[in-house]
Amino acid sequence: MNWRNISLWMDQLDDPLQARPSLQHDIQADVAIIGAGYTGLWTAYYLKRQAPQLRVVIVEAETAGFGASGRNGGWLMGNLLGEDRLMASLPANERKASFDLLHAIPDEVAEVVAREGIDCDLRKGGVLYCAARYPEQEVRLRDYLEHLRELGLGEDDYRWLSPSELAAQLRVTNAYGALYSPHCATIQPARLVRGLARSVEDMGVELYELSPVIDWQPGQVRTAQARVTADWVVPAIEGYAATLSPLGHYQLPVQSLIVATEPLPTDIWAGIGLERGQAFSEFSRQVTYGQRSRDDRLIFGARGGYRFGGRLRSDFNLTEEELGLRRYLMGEIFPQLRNVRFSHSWGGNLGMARCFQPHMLRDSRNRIALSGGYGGEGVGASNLGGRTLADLILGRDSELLRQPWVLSDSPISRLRRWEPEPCRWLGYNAIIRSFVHEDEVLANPRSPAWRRRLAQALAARMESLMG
C-alpha cells in the first residue's frame, strides 16, 4: 500500500513504512484503543507512564498516520476550538487557569518528543493572524482583539503588529496589522505520528495495523479476524466517526484541503520571512494557515467541503477548482508565487462537533472514554486530550479533568446531535457559500459600501448559525 501518497509529510519519512502485523487472534486487555492517530497514540502513551502495567492495545484499520495525524498543516496550537465560549462563564480566576493549561500544551509536546526522541522538526516560532487584502480584516481582527482581553488574555499571550511589526517576521501583501500569540508551533506532523507510534511499542503498548473494526461495543472491539476484550474502550478516531456508529451523529467528518510549493529559492524567502518556523493565518473566513517547512517549502491550506451524508472522502486528488481556489488565495498574500509549482497536494478528513465544541468524554457505566471533535485543531487538542483520557481511565484527580469541555461521568448520548439530512448539507453549503461570496465582494476594492456591509452581515449571520 502506497501510504507515501497520503501526504508530503508522509513522502518526506524515512520510514520503510511497512506495515506491522494485523490482529489475528483473540486477546485480553485492560485498554483497547480504535486507531493509531494522535489521540489514541497520546493516550497509550499517557496511560503507560502512570500505569506501565497496564495492558494497552491499539487497532489501526490502516497504519499509524494514516488519517488526519499524517495529513494536517503541521500547527501544533495551544488553544482548543470554541475555548473562548467553553470559559466565557468562569470565574477569573479559573478562567486563566484553563488558558495556562491550554498555552502550555507545544511545551509539554516539546518535553515528550525530546525525552523519547522523536525528531519532528518542532519549532516555536508562534502565530500570526493577519490582516490583509481588504480593511474588513482589520476591523474584524481588533475586535477579536477586544474579546480576547475582556477574557483577561494579555500583551504575553496576544500582541497587536502594526505593518511594520508584522514585515519584520512576515511580509504580505497590502497588511494592516497582525495579532501575534507565542502559544503556537510548527512540526512535521508524520515523523510526530510514527515516532509517537514507535516509543508506545517501546513501552510495551502493542499495536496492529491493518486491522480495520466491524463492530464495537462495551467491552469489546471487533475485526474481521478477531477481537479484543478490554475492561475501557476507546474510540479514537475523530474525522473517521461516521465508520462507528453512533459516534457518527455527533462528529461530522469534514475536509481540509492542502497544498505544498516546491523548495523555494533563498531570494523568495528574503521577501516573504518565517525565519523561526512560525504560523500565519490570514484573517477571512476563508480559513486560510501555512508554514515553511524545514526544507523551505510553503504550506498552506484553506477550508475543504462536506459531502452529503457525512460520507469520507477517499480520494484526495485536489481537483482543477480546489487547486484553482488555493492558488489564487495564495497569490492574492504572496504575488511572487502565483506561478510557483506545487510539488504536492492532498487532504484529509476531519472531526467536526456540534456547536464546535470538542469533548473529552468518561461514559463510566460503558466503560468508554472518548475525545474528538476538535474541529481541524487536533495536533494539539490531541495530546491534551490523551491526557485527559488517561486520568479518567485511571480514575485520578488532576486539574485536566475540572475542565468545561470534560464530561467525567457521562454517556456518549449526553452529546449534542447533529441534525439530519439535508439539513446539514444544505446548511453547510449555504454557509460556505456566504463566506465565499464576502471574500469576494471584500477582495474587489470597487465594491461599493453597502454590498460591502452586506455581504459581512450575511457572512456573520450565517457563522454563528454554526454554533
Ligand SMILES: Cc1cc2nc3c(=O)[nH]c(=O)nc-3n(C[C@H](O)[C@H](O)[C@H](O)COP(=O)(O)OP(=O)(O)OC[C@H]3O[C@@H](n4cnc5c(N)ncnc54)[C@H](O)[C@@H]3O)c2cc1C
Second form
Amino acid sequence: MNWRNISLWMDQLDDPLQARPSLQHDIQADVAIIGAGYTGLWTAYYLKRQAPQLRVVIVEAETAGFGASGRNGGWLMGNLLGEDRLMASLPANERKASFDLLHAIPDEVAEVVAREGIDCDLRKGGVLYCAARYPEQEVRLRDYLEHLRELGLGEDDYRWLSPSELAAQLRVTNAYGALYSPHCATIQPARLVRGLARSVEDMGVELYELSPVIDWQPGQVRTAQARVTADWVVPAIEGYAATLSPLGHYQLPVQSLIVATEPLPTDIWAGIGLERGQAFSEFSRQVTYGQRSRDDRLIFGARGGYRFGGRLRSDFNLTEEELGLRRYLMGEIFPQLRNVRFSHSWGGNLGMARCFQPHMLRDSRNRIALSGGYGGEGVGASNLGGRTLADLILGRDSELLRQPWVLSDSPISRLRRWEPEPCRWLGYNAIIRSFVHEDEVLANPRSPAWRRRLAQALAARMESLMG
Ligand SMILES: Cc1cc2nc3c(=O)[nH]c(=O)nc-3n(C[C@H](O)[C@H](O)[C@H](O)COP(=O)(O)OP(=O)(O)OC[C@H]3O[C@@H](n4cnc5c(N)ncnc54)[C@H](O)[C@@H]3O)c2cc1C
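Go ahead and give the structure of the form predicted together with the named molecule, now that the form predicted alone is out.
The next block holds the full complex; its first chain is the one shown before.
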C-alpha cells in the first residue's frame, strides 16, 4: 500500500511514511487504544499529559492517519453535529457554558500544536455558510440563524453578511448572503495526525502499525500475532466500526469524497478571495465544504454514499459521475474554475451514529471508553472526545463530563442501534435521493414555484427523519 495515494494531504508530507513496528509480542498496559486517528491519538495525548506514568499502547491496522484523519476537508470546527438538538434540552446558563466549551476547541488545538511544534497550517479564519446558486438557500439559512438566536447565540458567534459583505471575503456567483462564524479554523489534516503520532510517542506512548485488531473484549485486544491486555480499552475506529463487533450496530460507515485543484494563480485567487484561511460551504443539502490550502489549491468536497450492508469502501478512485458532481457544484459556485484540472481526488469512511449526533461514553463495568459518531464533523469533535475520554478513564471530575453528549456510566448497548438491512440502505438512499432531487429542481431557474415548494418540502421531511 502506498499511503501517499490516500489523499493530497498524505501526498504532501515530508515524512517518509515508513511503517512503525507491528505488534509482535503480548503486552500488559494500562490503556489499549485501537486506531491511530485523531480520536485515539488525542485520547493518548491527554492521558499522558495528566498521568505520565500510565502505559498507553495504540494498535493501528495500517499507519497513523490512514483513516478519515488523513483524508478530511480540514475544517477544524468549534461545533458538534446535532449540537442544536443536544443543547435544546439544557437550561440557558448550562447551554451557554456548553457552547463556550465547543467554541473553544479550535483554540485548544492551536495551543497544543504550538506547544508540540506541529506545523499543520492551522489558520483560524472562521467559516462562511453561503446562500448561493438559488434563492431558497437564503430562506433556509435565515431560518437556521433564527434557530441559533433562539438557542442564545449572538452576533459574536454567528453574523449575517449581505452579498457585498460576503464579497469582501469570498466571491461566489449568485450570492444571496452568508452566515459567518469565527469558531472554525482550517488545517492540513495529515500534518496534524502525523504530528500528533510523533508527539505521543515522545511522551512514551507505544504505537504499533500494520497490526489490525481481529478481536476485542473487555480488558483485551488481539491481533493475528499478539495481544494487549489492559485495564481500559478504547476502540477509536470511527468509520471502521463495522469491522469490530458489536460497534457496527451503532455506527454506520458513510463515505465523503473530495477533489483538489492544482495550485491556482494569484489572479484567480484575487477573483475568489479566502485570504485568511476561511472554510466555506454553500447551503444546499449536498453537504459541500471547501477551503483554500496553504499552497493555493481549492479543496472541495461533497457528500458521498452508503454501501449496502455497511460495506466499507477502500477504493477511492472516483468514478466519472462522482468527479462530475464535484466539478458541476464547484463550477456553479466559481465559474472561472469550470475547466480547472483536479490534481487529486479521494475520499474516506466516516462514522454516523443513529441519532446523528456524537457520543462520548464510559462503560465502567467493562472498562471501555468510546468516542465517535461525529458524522463528518470529527476534526474538532475528536479533540473534545480525547479530552473527555481521558477524564472518564482517569475518573476526574470536570465540566467536560457534564455535557449532554457524555454517557459517563453506561454500557455500549445504551447507544441507539441502526435498523437492520435493507432498512438502512433504503432509508439512506431515499433521503439522499430527495436531497439530489431538491437540488436539481431548485438549481433550474425554469422550475415552477409549486415544484420548488414540493421538492423542498419532501427534502425537509426526509431530513427531519434524521433528527
Ligand atoms: C472525506 C472526508 C472529509 C471530511 N471532512 C471533515 C472536515 O472537514 N471537518 C471535520 O470536522 N470532519 C471531517 N471529516 C470527518 C473526520 O475526518 C473524522 O470524523 C475524524 O477524522 C475521525 O477520526 P477518528 O480517529 O475517530 O477515526 P479515523 O481517522 O478514521 O481513524 C480510525 C483508525 O482506526 C484504524 N482501524 C480501523 N480498524 C482497525 C482495526 N480493526 N484494528 C486497528 N486499527 C483499526 C484505521 O486504520 C484508522 O487509522 C471528514 C471525513 C472524510 C472521510
